[in-house]
Amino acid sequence: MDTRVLQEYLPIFAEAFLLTVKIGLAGVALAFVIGILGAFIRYFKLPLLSEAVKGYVELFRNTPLLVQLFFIYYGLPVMGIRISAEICGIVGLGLLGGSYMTESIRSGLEAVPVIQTESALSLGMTRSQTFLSVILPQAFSLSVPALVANVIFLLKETSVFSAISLMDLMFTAKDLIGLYYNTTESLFLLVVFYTVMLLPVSFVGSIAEKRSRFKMFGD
């Protein structure tokens, strides 16, 4: 391990890194908003819209995050709509992770007993009451631990990101291999900056699960 290279290369990765965090968080929240629309269209059970949405989450479910980049930064220009490779990653990103956002949330919201919801209009609460008060919150605590995971998820996905010229870590530690041979070192900064980025997205996470758990359940 030679440390002048890693001198050298950090201000290359950190400036690698912070692309990669950018364009990371955006097709995150791009997944929650989503998500969150999709997972209301399939609890509210709408007519065809309810179909759509079922079948755009086994679409983005069951194809690689790779073949969706393909096809939006390389199919999308046949058909005249060209996009940048950034946009591409975030919105690639965000569609991806809609899928397994809407899942998760509507996982949560039917996982809320009936009676809970029974027991909301028996006490004279309005229906758009009995959702926002009583059974949005709980669903939001039960499905925390699966939107942690997805979000993890989500950002370990952007390693792909090389494959559309995206000067992110994954293409920064290749570009760098391939022409200095320095593999120690590049892998050994894209670790470190993988880890950088992902573990106070675990810590923040396990905190939000102990403290959804603490409001459900009160221990």
Contents of the next structure:
Amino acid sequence: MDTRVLQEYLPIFAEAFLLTVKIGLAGVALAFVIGILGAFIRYFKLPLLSEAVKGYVELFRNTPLLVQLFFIYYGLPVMGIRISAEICGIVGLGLLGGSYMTESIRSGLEAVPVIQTESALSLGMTRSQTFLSVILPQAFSLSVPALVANVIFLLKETSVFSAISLMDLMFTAKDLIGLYYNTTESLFLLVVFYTVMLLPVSFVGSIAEKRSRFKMFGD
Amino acid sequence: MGFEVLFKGKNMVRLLQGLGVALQISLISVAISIVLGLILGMLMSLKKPFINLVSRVYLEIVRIMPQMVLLFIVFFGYTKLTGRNISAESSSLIVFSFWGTAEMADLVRGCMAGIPKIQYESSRALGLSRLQTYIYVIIPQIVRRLLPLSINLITRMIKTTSLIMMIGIVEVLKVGQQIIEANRKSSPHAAFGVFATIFLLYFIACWPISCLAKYLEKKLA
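Given the form predicted alone above, I would also like to look at the protein as it appears in the form predicted together with the partner chain.
Full assembly next; the chain just shown is listed first.
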């Protein structure tokens, strides 16, 4: 491996890394918003909306992000809906993630035993008190492992953004390999930057999983 | 809307053939992954320190490295390292089996860990040998829990193999692009119709499998 080449490539990869992280985090945030809304709609069984959310979840959970991105980025513009590659990446990741988050949060909510609701109501708590201070905290603990897995999954999925010509890590690596044939250095930096991005998330995630499990036993 | 382009010539057939290429690669990878994953998963539940260390590193690599990166490493790195050419098909089989094996092994390990200790103790108390305990008590329970999870792995594999177009395999997305390019003049809206169709094709391929997994999960639980 040539250290001069590494030095030369480092700033290029750093820039691509920032873009990848930026879009990744924005996408994950959007996914959480969609997921929370979707899960509440499903949990409270709002008429019509609940069915719509169900359809959306099935559609996006059963198709690959790459295909979704192609449809949004290349398919929609010919019908007059034109959006930038960055927004497209965020929206695509958000929609994919939203479907996974909806399922995870909903199953967390449904895993809280009915007796919890009944006991809270019999203690004189109102419906909203019951939901906010009894059901929600427990549901959150229950869904932490799934949420962590989703976040890691979504950040990994950012690697397909190069397909819609976003200058992310994958795009940079492919570009540099194609231009200068410094394959080893490019692949090395690619792995290093993805490790820097995901190893901390994985680590913090395992701690969060342990903490939330402990909380369940303590109550 | 651009759907008309699909009815020209053999376009729809070509699109389906493209999907077939992707499905073929995913099914072969899934088959390899399930076999290797079962073996690794059982090795992991033996709780030998060396196996544990190696498998934890392996699982962590798969957990944090995007499949796309692994695909690049094998496809470009192998050639660089050995000077020999590797086909895109073989590199995708290697990568997706590598990924799937880790996923499967983790599922197996999770299922094994989920069997309460009392099951082993009760079998011992009833006079069953170790082998009998596994054959009659443990494995049937594991299969029940594992079946829906491994069927889910198939849909995840199908979704993940859409990445193979990025290393130049002509599958459904690539065929779609070719069709759009070829008909740029005659049907300018083709991009919408073709990509919407591919979206739907993937859904049709994965949705029934997801439903089967969900059904089995309810039925076997």
